[in-house]
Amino acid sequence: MTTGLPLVACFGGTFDPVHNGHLQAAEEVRERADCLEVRLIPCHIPPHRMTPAAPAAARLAMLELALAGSPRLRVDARELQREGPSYTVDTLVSLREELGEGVALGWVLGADAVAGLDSWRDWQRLPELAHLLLLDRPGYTLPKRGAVAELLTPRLTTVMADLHAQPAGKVWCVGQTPLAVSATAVREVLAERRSAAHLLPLRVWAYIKQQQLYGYGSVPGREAESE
């Protein structure tokens, strides 16, 4: 066990639906950064992408099913309880107020999101509130110049223990194992009425079939592909 502050990592997203790639990334963040826990935080209204295809209640239910039996992965529904767009800075302020300064806080985001970080609300405040834990994305690297580079580069560390030495302020690359699955690909498979059992936790797959989400099973008189 790493000495220093306990680390709580937070992984935000639409989770539309939650899939095996999300869970693998969360587990690798937990293990590699020696986290006390990883919280998966479904957003209400994403400011930078289309409205989720599934309603908030269904996305929350799928996350809860996916994380059942994983004691160090948990669902945090605070963004679904707020009105309006889900801004990361508001979530981090709320988390910091809850956890205090005796806990290190990490925010997980893909390297592809970093290029557009300067379009986020109060983006310069993010390192003040949390460490940024960056997931690899094929074809994406950290910017070498510009405002985002000026904010992140001085904070880069390759030493995991640095995340436990202070409550916030570092940028650390997780270096997780890529898994070729995305929520977009899952939705496309389901819209074609094909099985997604290999892409999703089985409890989530069963829920999608039961609720006929993402167009799966919604065409009368036509049998879905063998499951």
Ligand code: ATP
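Cool, the form predicted on its own is there; where's the form predicted together with the named molecule?
Single chain only below; no partners, no other molecules.
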């Protein structure tokens, strides 16, 4: 057990739907950074991308199904309870209000999201509010120059204990096992009415089939295969 501040890591995303890449990454963040807990935070209206394909209630239900039985991974629905676009800076302010200064806060970001970080609202404030915990994603590398690199590089640490020594301000590469699965790929598989049984937890797969989400099983006269 690491000494110092307990660390709560938060993993924001559209989770449209949650898949094994998210879950493996969340579990590895928890283990490698010795987190008290990892919260998965589904966004209400993503500011930088298309409206999610599944309704918020379904994305939330799938996350709850996915995390049942993982006591240190939990869903935090605060962005769904807020009107308007889900800006990470607002979420971090509200998490800090809840947790106080006696807890270190980590915001988990995939390398794909880091590439566009400078388009996020008040992005330069993010390290004031949380440590940034960066995930590898196949096909993406972290920027080496430019405004994002200037913000992140001086804060980089390879020492996990640094994340427990102060409430925010460090940038740490998680170095997790990257799984080449994305929600886009899951939605494509489902739109072609193929099985996604091994890309996400079985309970989520059962829910998608039952609710006929993402076009799966929605063609009249053509039954989607059951797994």
